[in-house]
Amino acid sequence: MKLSRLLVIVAVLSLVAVACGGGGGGTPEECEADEFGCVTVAAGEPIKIGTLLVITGENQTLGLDSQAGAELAVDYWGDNAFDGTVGQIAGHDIELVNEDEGCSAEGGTAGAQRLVTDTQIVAVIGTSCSSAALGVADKIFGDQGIPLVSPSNTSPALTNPGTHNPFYLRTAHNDTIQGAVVAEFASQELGAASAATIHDGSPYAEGLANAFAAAFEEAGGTITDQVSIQTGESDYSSILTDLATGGPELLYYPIFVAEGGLITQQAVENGSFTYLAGSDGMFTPDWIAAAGAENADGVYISGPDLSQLAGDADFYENEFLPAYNETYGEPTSVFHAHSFDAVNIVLTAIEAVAIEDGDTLHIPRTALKDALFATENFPGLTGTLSCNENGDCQQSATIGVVTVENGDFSDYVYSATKGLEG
């Protein structure tokens, strides 16, 4: 499958475009009827897409990796080539406006507020961390009618019907899937009969720890304890000692780089746990450096299995990765392909609903949101994307597990594909 198929607007989006007068010389009347109005892009002006990712600090590898995927998508759009050109829609350049979310609620608030001051922002790619989105950036953007499409938020709460913002979607997997895969690996492959979990109170970590615990118990395992830590501490040894008294074979701590590195060091020093495991918040060489290679060796880490892409694997290996490597070096995390897909579904939806008025373009905000949620059977790099009413566009995902060998991540030692329904 050639990835130029990404430029084909799926039928349901075309229907939305017709309803909004898109592509057929429509008038701004559709803008007056839209609750949030239109973004009007004057002749010679760019179509602005925001990014709100963690691009500084200890977790920056997660966001910079996604930003690279977004930039490559804009480069590839239109001419189907990674040649450094800027993609266009109806003669208008596509421009990324990048802000930092700091992997925190406070950072998500500040970054989102900076972006919404620019009324020309059509949509936003982000956030990296679920804590920067849930009840924070998703609400700030949603209140202005701006879609937020995340390449790496995985907290179940973000697409739970009770907490979902109607302008929020994601191309990343839901951690109900990842938790089930890690539990399956722990029980079936490692043979662990008991486990304890640590989370840092963030929506990502707590949601994933709980998803793992539920699936592990359903598989017949015993959860001896689940604890929350305060980030920024320098010593977690007493918590680890308390957890060890329950005798868990596996310690699962799906947190981020700094705390993940420190807990790895201190868990190894404790010596009571047979297996240590984390997830994609630690799936970066920066975590290995924070833990120390000698401590990270043997730890299991889960995340999207990019060796088993359900989308265009040949394109990923032979075109996308070489372009990434040439521009940015080796990938620093595992969500660049999801970011590429996020940008492509946004651009496809814009192309579907945009109203051409001479050299001016009108983009109705609600129609754009509806077009995104109508995405169905979209041939993405990570697989076929179909967005449900709660914003989950990855209806199934392949999650893999690696370990650390001699200070580097191994090939995948386990992989499984699961859907949102189990």
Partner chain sequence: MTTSARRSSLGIFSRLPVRRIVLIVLGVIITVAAIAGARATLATGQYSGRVWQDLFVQGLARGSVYALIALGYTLVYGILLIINFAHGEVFMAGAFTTLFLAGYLSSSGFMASQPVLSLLIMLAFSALVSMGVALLLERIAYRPLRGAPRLVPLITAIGASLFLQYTFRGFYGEQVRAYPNIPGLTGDWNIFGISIDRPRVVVIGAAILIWSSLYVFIERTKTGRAMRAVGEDREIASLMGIDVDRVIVITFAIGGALAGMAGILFILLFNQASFDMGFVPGLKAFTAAVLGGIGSITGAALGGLVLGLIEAVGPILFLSGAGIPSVGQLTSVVSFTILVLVLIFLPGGFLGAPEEKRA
Second form
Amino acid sequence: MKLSRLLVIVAVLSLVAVACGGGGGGTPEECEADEFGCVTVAAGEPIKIGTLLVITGENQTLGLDSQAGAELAVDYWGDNAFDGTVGQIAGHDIELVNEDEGCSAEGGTAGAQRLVTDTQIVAVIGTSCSSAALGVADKIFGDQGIPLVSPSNTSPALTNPGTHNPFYLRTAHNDTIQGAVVAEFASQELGAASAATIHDGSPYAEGLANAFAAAFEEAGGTITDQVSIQTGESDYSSILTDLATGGPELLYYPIFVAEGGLITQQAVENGSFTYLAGSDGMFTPDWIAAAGAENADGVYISGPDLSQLAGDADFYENEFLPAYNETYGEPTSVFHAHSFDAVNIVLTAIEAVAIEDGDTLHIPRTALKDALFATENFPGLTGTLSCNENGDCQQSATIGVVTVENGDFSDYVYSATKGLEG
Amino acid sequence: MTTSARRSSLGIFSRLPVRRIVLIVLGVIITVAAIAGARATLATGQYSGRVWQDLFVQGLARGSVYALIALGYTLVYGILLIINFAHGEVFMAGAFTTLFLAGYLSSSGFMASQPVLSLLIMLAFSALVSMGVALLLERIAYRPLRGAPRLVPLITAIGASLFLQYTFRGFYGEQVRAYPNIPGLTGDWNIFGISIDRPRVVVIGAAILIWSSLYVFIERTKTGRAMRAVGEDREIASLMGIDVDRVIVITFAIGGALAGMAGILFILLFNQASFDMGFVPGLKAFTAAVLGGIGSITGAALGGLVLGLIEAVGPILFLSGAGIPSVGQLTSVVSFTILVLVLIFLPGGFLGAPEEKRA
Amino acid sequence: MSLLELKGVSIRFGGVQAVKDVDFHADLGEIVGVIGPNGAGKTTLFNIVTGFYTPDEGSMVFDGANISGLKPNALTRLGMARTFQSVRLFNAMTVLENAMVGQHTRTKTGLTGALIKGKATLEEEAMITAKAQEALGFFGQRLLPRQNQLASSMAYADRRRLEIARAMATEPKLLLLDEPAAGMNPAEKEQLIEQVGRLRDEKGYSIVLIEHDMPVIKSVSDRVVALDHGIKIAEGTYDQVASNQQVIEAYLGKAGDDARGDMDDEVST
Amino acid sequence: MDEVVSGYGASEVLHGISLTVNEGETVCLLGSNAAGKSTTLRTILGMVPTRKGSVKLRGERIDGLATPDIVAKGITMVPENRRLFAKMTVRENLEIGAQLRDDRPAIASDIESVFSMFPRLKERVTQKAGTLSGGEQQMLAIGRALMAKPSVLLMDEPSMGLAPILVEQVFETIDEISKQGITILVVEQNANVALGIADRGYVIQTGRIVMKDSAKALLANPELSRAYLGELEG
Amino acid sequence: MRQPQAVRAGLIGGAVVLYLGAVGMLERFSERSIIVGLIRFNLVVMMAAFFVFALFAYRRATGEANTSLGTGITAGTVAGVTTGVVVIILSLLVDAGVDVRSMFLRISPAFFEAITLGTNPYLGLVILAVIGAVMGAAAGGFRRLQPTPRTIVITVVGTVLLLGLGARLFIPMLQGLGIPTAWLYRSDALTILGAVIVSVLAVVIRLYLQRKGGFRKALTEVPGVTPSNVRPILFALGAIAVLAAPWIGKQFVADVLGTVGLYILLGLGLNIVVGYAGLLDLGYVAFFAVGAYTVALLTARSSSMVGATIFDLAPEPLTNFWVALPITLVVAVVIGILIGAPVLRLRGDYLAIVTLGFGEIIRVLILSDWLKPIFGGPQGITEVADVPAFGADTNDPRVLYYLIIAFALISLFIAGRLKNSRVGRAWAAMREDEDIAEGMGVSVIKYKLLAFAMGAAVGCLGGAFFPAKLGVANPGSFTLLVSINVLAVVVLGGMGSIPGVIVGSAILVGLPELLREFGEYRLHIYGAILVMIMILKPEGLIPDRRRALELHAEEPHESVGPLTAAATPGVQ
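With the form predicted on its own done, generate the form predicted in complex with its partner chain in the same format.
To see the whole picture, the full complex is given below, headed by that same chain.
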């Protein structure tokens, strides 16, 4: 029985392999002390950072842009040059592991669970959509002691003391700021006295609509109606007809591309609204295409004002953007800078807490989180970052408003910087 | 077991139509609630006649599109007794593909100089593309399954639906794309003193025209007669010398062409195309076809219009008075509730015969 | 004593008077033959009796109980069972399972029983199987050896037999057979005649059968009822009925009496 | 038709049937329920596939052809239970009978001749076929078949569900049609009437021909009475 | 050309390859290496297409062409040349400045690169033609191979593809077992050496088993295993594999298997409604949602729960999972009956659309602003408490996995018991012929409601674990696609078949999860597979014994019964 003998040999060999594979070296005290232990990066192995962004589906432009920002940050790290060489910490390459979050709670769960499978993941950059983070990805990573740093979540709920996960941070602004700026623009610049809002129920849209409504009423305006819509329908004309009965001057609908396009077009057709406004979910040429250029003309869109970056504008214009354009073409969203910053604060924190043990690197998880929350006056691309205990690292933000002219976004017609408190 | 024991085990329920009574009570409760809601809504005085009129026209317009798509379901169902679940994708295929033709017509300036002709060209092109997809579907997905249990073509149709959706996503991308505006189709027209949004007028008009042509075709031509004959009794139809396969192919072709034209009308209303644009209208049209009585051509038109009107008017009329927020979200709750009510009392929809037992 | 008693039963379908003012009765232990040309209303009468149709008029008493308005399942429970002109079996079930369904009203295992499968359930299941097999066994070696085959795979005559066996498994008092001899060859008919007799003699069923085959009717019936156009035109012994002029005309179509609505249609075919 | 074996699915219904119908003849095929009469007709028309044997029309094999092609060769059928297109009008039912023809004026005149044969139909020309009475439906079914201008007409139980007087009428009509030179094969249970108009007859039992003879001889044959009609006659 | 069938098959094959390119699959697949530096997935797919259509040409070919190598070579070459020529035309168009991409988005440089294997279109044509010819010849040769070499070829190709594609699954599994992987895998692809070693191993094992007459027989050679106890031993091995899977494959595997388990629960429930009782339910997701939301409402800590909003209680879970579960069952059964009751009289497609409607109604309601205070709107109910199990609260997917497996087993047991009981027979009778079933004494109304209720109960179990698994219940998880998925699981496995549900779930839910990296093509391929399986095997993969017999026995006599006659047109 030649064959069976071969089988036996194979079996023995694999047993030996199992026995040998189990061995390992000692661990430093810090790791023993850390509630979640350490990530141990063996010699020659990379330091793995996860990304959990929306990279497929109709909102993929948002996530791909952030992913590009993260990749550029890894490139820039260490050698301070966009040269295609991956940055290193203590001789270990930095590697990004990309997952998709599908812009939904479900997608966020699935993606997060795939990432936590890899125990080498040190920290995660994500998510793009607040719905993928809130109560889902933040919890899954938090339970494993993995910090989640979002470059584009803006929902206030994520950093509310009641709902904040201890391992969650973000370099994107909190939408209480954006809502306040849009309200200020509407009441002071446009002189609108009444407004209605539409949101699609996502934490992002709802948070923004509510923040706007609160600030608008505070500024003396009237909110005639606040409704939410079902995504996936085509005909919102009866909802708009209904809203129009309240007679609002401004219609604010901070939603995403597809529905944003339809509402724009049908609101123009309806003709009852003097001003239309949306926010960064629609701040992409895709939305103009979806709405039709004629309809989009004159609509106001808010978003982080990249021309007023509190950080190094010169670096952004002359180094970052050209590097971005070269590899990824025109930016499709406005969060690449936030993503660049997110990676940088993570890498800085890793550098700070990592314990070198010969060629092996130990990264204690809780210490890493604490280092991230201790980020103070970090000179980022989007401004000076200081993280508070709720995970908001943008203490103030500059939000700009653009309009659409001849099917293209105009320069900023309004811009304001506001702090998180008040 | 004694006779008396057997008899005693037969309660009063054996004879009383309890189920019917429950249903009638249910129907009455829902109807009363709807009326109360409508009264409350009207009592607020928030909605002027003008608003209702707008909603009505909006409903008619979307109902017209549903009706045309529903015709495709009904034609195929009438003949093969299968639900062509992929019909929404047939609709999408035409509308999405015509986008590129429209772009060309627009950029070449032809659309500006010949808007009506452009629209007709687009309708014809979209009809052709959809027809092609429908025929492929019939050939590849349905023909091998003739005579299989009914669930099998249903699953195939669902598979085909996904496959088509993602094929077009692969071809044209996942982004929503906007159609160029057709000159002359913005603004309102004044009809009988009522100003109506121009695209809606065109959509309603075109739908009526298309539906009537189909009706005449089915009722008056030899091929139409053959289609009806195959629908009633396939075997006897072949005995009359009718090539059943050919008639089925023609049916799919017509259904596809109608869906393609509906696609362009849909575009006139909503101006944008995407790979998943067919799913929701397809579902709605299917509902409309059942509501009107699946298998009936007039029923499809009626069902489409009624569904469109319910969707436009229903939520506001029945619900907003009850203080429910964002009634627009509840559109499908209202329409499906009405569908269930209709089917409880008219199991065959408005115009359909009750479904035959075991087809 | 009469087991089944119908008085003045009528039913219309649309514009068609399918059964009109029919009185009908079947006594305990009796075999009644129902004859009539195609479309005379025989099957409609069966459908009325077994609760598939609700008559527009008339009273129906079975085994001392008023049965008008009862559904078929209730009637089965009371002790009525039938077969169908065009054999209607549960084609995707085995022969044995078909017969086991017949036991449905005589057993009571519910959800809990089915799930827990306690002693009572097991006993009942064994009893169902035994009774079903007993019913199959009535036809000698025709059905029992094939009990695990699908019903649809059986030969035509066996499918007819299985239908009877399934009806027997309901433990009826009254068995209604709709053209049991259709499609059988002479030898099979002989067997059938003998079996119908045994059904009464051994099982004690009362039997009503619709049949076109006159020899069969002649050999088995105690009493014959002839229908034509939904109306009972004759009743009596086979010889009496067979010599009735109206019956002969109905069958052979010799013109004579006819004035009766030539527009009439017939629903059951 | 020669030694034809056919059936549905697993079950074989005809076990080798041979029968001949000569040009211009009226032949009747008798048999009890489920004997295979209808299957015979359906096999001729290709609705049931022929498994063995052959079906020939004027010496040309037609088994294996699709039904519409066989119909195009001049055979048509008046199906059992009429099976009209119930949701179509009387006129449409007649028109559809002429589906394979393109000569509009001739079709129109044929419709007229059907009406002259069945005046009742003319009164109801716009009525839906489903609303007709049984007799009218049978007339329409025959008329529909005639519209195809068949050379061979198959009739499946034309007397079914009809009152005696109507049965007489129907058979008179059949006789009339036969006199127009159309070859007729009629399947019947009602042997007396059928044999009354037929030239020859076959008796089929469980998928086999058990008797064949001229109509007169069959009528006189006591065997037939006993086997088929029972002793009702006596 | 003398072989029109071969040319035709080749043209179709070329069209298929171009299609795969035009929808972007080849480009996407080219990112995936099967063997490092040697074979990428796009090449595998193209070769497979050429091979399959060459085989197809043989199937269609008659006479001599059926055996000659020429047929395959012709078909393969035609396919390759077709692809190449079209690619050249496209590249010329692009060079001429025609904006192909404004319509066909994926006709990008990456498309050309993927389809020409990184060369230029002209060289690509040659390469494609050669590959086509080789694959065509291979197809012809393959047909002539003796069984043993054929087995070897299939084994090698299968092993390499499985291990190569499943790298992301197998690497953690191997590591979990403590087996070093560096020799086998490098950056998620097989090394050449690794591929050779595993191929040889696989062939050796396969041939060994074959010589022994199959796995079972081979097993009996092991000391202590006898033919009589081989079954229980196999069963035990299977059980160990199922239990050990999450420990070997880590969280990801547990997650995937847990999802498969959920779909087994849902499938078993729907199987009762559709497979046993014959009621076509397209809104089965309703029960999934009911289960999920009831558990979430009762065990969530978040502020959107009923207790906090309506009764003004502190944001604490009302109860724990194990108390919530029976309540959920009751709620689901009640809703099952409520949904079932109005539609009892509807049949077939009407039932389908109405149940679909109910599914949508429930989804929209939980999504709505109106009921947001209760159900939390689009974000749903978050912070659902963990399941207390084994003495601790846990959201460890492995524990949940075991719980789901346990409940799936219970449901398997229930489904099996029901099927072969008086109740199951009554359902089967009703499914076959409602009138006759009623005639046999089956109360159709009672048994229809019972089917809905049982289906709801089993389905809601799946739903109950869902929020426990995700930590959140939100409406995005309860779309029509879930209903369709479950129905596809049931039909694909074989209606009424219990093992079919397991296999269906594994194929339709498990496989796509494992191949998530091609996520954007998941539903695309899924759709194609549904169509293909339904056409090739309409009775399902593991058909219920009865159904299989029925489908193969063909329909018996088609007859219009006396009862249906009343509804048949032409009579009235």
